Amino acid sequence: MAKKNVSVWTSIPFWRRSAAWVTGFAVMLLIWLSFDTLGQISMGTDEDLKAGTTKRVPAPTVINYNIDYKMDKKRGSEVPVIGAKEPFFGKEWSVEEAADLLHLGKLTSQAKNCMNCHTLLGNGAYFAPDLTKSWLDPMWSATGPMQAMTGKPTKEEAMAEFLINPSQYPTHARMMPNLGITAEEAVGLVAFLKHMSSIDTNGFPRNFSKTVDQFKVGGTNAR
């Protein structure tokens, strides 16, 4: 009797071996991606900033530097650009002071449940404007309306004043309620927002630069 030819595609041993190889490759790939991701999301140091080394998540002392947002043609998205040093609330913050300030800001954002209305780094709600790059919003710049409205000479002071007394400054159709934020908490929150704007989020939120361009030519801020 002639031996029957069996197709490799119907061979159980073939599929078992294939499954073992694919599973093994997937595990190795997952391990490599995990280590690569940890390196990408690990916070940088003050020494990195001083050396001009770019980290996706800069050190807390990035609040002592000017932060801009520019298009990277190679990547096809906007990226944060850390510039020269600039005072933050009138001073340069030490490594310990900056870390403590960011910790206070993060805890305050959680205690006040900011994500119940806002989006932070892709998490939260869409009832109110996204805060991921709010530090870079031209509304708060020297030529924007918020410094004049609050009567404050700097961006950070204007933002802090708004957080303490939001009901006094109508900026959006959906008014921010007064959350009882103290002056100390407001400074921490502004530091938290500035640090968040320095994080390389691969262009998130999308179309943010269009808002900047619209503002520059006299349009309204739609966020």
Partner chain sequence: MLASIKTNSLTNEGQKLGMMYFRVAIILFGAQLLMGLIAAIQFLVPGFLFEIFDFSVARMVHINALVVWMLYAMIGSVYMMITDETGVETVGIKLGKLGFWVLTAAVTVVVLVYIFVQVGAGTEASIWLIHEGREYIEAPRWADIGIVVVVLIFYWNVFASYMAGKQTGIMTVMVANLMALAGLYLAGMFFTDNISMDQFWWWWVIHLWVEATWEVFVGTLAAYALIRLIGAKREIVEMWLWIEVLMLFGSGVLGMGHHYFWIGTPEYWWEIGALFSALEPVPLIAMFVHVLYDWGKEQGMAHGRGEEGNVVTNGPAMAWIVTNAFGNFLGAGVWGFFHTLPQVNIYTHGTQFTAAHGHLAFFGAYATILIGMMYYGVQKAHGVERMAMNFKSKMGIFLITFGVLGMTVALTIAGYEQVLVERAELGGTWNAFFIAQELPWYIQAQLWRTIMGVVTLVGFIYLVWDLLTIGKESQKEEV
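Based on the form predicted alone presented above, generate the structure block for the form predicted together with the partner chain.
So it's only the chain below, everything else dropped.
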């Protein structure tokens, strides 16, 4: 039928062209924003840390520093605060050592499939606690139960010990299974978790620090 279209609204070429333009525009905008974002989320350097320059994702050597997660009045949410230097597994890690350690930790986290039980940055599975700020969880702090339970004097050693033998230190009926994590891999994983807790997640998880404060003054969540 060679009947002419009465209206542009029923014209296939019009919609085809519009679809192409809108899609093209959306894709271009996405790519442009992605370039900006990729710049902002690439890892900072050791110099940034020394100079106190804030990075959304700090350098691996952030494991040599104390990390906190505090309410920021201006942003209206909690943000990671990188503080004074502190030893990690009893020493200070060089730039190369820290990078290698983080590499081992990230690889192990994938090989052992943490994400199919836990969430990382809120993505993953919903069977076990979110690990985004697990480094800061009150259960691991000096006043929490895990250091005593594992018989380890520091947070990092307690975490590593737990990861090597999780089902030996259960705190709930739903336990974490033994995944065959070696002592070396466990150190890498703890570095990975500590690094993750220093990432600026725009305030996720919210109210986390409130609970931490409650623990500090001897309160608990238990009811």
